[in-house]
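Only one chain is given next, in structure tokens, and it is the form predicted alone.
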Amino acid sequence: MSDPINVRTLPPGTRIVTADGAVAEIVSNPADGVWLFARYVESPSDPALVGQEDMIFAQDVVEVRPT
């Protein structure tokens, strides 16, 4: 098991990668610890997503890439 990720601290342009194996850059944190706002930069199950802005829920996240 890996360390848990504390979402409020994550700046715009963190890339994360979500529990689909999706790859989004943080466009906006609320710090709500919920919510991100990011835009998909990789998306193996729907390559549509690429591009798109989009809300990501806290517990989707599990990883946090090296900018």
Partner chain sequence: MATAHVGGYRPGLVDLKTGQISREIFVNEDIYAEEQERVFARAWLYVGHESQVPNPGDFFVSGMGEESVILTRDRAGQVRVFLNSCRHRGMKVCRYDEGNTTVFTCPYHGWSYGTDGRLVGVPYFREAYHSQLDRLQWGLVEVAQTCVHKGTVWATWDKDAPPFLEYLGDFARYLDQMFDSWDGSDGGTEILGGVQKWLVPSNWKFPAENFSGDSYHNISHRSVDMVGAGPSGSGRRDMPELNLARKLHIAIPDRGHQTTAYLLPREVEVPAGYQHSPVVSDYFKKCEEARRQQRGDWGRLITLVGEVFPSMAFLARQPRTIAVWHPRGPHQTEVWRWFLVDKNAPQDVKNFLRDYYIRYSGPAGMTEQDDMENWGYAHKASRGTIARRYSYSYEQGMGTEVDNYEWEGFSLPGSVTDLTQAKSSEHNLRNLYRRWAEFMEASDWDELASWRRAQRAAAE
Contents of the next structure:
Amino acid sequence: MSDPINVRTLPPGTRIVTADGAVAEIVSNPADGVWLFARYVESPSDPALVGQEDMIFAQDVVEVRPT
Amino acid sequence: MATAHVGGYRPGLVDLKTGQISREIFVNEDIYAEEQERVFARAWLYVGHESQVPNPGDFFVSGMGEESVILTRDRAGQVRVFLNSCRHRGMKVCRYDEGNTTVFTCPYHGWSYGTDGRLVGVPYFREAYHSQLDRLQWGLVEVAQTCVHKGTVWATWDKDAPPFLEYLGDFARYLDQMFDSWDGSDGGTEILGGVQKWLVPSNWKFPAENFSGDSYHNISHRSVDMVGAGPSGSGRRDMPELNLARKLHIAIPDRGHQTTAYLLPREVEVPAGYQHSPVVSDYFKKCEEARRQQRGDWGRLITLVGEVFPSMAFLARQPRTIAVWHPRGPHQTEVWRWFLVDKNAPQDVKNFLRDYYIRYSGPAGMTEQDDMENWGYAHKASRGTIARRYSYSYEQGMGTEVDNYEWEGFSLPGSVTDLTQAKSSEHNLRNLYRRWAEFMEASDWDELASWRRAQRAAAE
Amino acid sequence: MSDRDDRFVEMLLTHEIAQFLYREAELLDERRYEAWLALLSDDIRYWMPMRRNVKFGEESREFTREITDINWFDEGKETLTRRVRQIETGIHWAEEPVSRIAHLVTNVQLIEAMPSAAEAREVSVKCRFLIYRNRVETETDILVGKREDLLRRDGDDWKIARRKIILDQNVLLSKNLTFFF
Ligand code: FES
Ligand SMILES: [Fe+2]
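Having looked at the form predicted alone, could you now put up the form predicted in complex with its partner chain?
Then the entire complex follows, led off by the chain already shown.
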């Protein structure tokens, strides 16, 4: 497991990578450290998700892409 | 009247024929548990002020009875009240006193709720719940009814409770003075920042009956009357119109609300109060005149201290405050205090009043400190097995109240006792406990809304 | 002056200030209110805000504001004097019979001396307090927090010109605040 990422302070526009390899861009951050509202930009395991907005759980975030 | 303190509530503990009330209703743990169910879960309760949540996403954590609730304005702009407890395992969802948010996220396992209460985030919804959890069923528990009345927010857990204005009945006219500005403009008040919260070691009904109109306990405030709450007021907390006005106890029997009030004479001009502060004195004088013009006879009425059944108290005069008695077990009460000023008052007036409020009310209030001492030790000294056998006396002024009270051609709704000569009465206190006993005995709101039965009977 | 001298002067001043604060506490605990009032400057501001639970990062909203908001205390010498007079009536029931009170003042830190430590006319000083109040039989309150004082030189002594009291509580756990911080 990777080091836990504190998602609380990630600004909108940040790209994150999820556990199943998808990449999503933060739309808004409720700053609760648990959830992010993000839009999928890449989703190899389920291409239908691309373009969709979803709530992403902090434990599913494995990487923050440098901007 | 000897009453063994086994078992909970039973008829007769509140005996208004003899004017005696058993100490059991204050100290008995079973009765306490029952009243949470029968009183607090059925009545309308004060939750907060709309100005505390002006924007979508704003929230203020309040309380209803023993429970923590979230007062919030949802994305659509609507005022909502939710139980502050996660549906998954009960964690307190919001532990901030106030703020703005898009979601209320539970710190325990991460369930997350929108400001409309809907469950929007469930960790591992697809994986762990196999997308099977019916999220619509698991939103935050919402109160059954909410009402915003002149900026104040009220709620009830009982869907069968009558609408809030019907719950107030004739009392609404008297309560107006609390929320309208002093010149009589509708709802022209605002809340000062900061809600006082503190613990008092007595049953919640001690403060409730005190604010219902215990006009007998002035003696306990003699020390502050001697030194003055200052800085520029003279010694007495009373205002000069006391000498000219009728002093009244006004109770709404079928609703359980009550207040004390001054009714000013029609012709006599009232000497200005706050003489030591010309700005303030001036402001009140102007407002007083405007109110009389606008409200006619009702402008002559000055509501003082009162109580909306069961646990919201107010002082409509200065210090203008709202107090809520949150029960914390039979032997403890958490008091919450909001302070109001006229929105359009000059800043100097607001500052003057704010200073006065703090010195009068609350834990540092030179007046209320003595009240809390009395409630606390009265409660403590009533807990013993022997003490409980002896009822309290509420006989003062029994039978002196009148319906259709009239003075100088102005008649007032409600059941009224004129204290001008009598000085004091326990009429309002009896009214509180009459209603309390009705709540303890009635099986549902059909029974509690006795006025509806009367109206139905009259229609037939 | 050498660096060493500067530090010595500052140490003496800190010691003097701490002694002043202990002496003040002594007056309160011995209920010598007249002498205590004499230590307050005529323009003293005595302020104790209330505290909210706020999100990390929103600390600016943690305290109620002086002058604009409701606070636990926000007043001056005249009304502090009235509070003393009220206790002295002997019928202020919240303090009758009088409470047993002990002020523990500690962590005294000299924050600033104006214009200098050597010729200090005003000093700002921080400390911690623990106030123990016991009354009637078993009723006991313990209030812990911080104080930020501004002291002003007054002849050989000091006067308290400003006191900010930061109580480390949200819901006040005491039924009243009939005593001084
Ligand atoms: S208790 Fe809230 S998510 Fe489990
Ligand atoms: Fe009182």
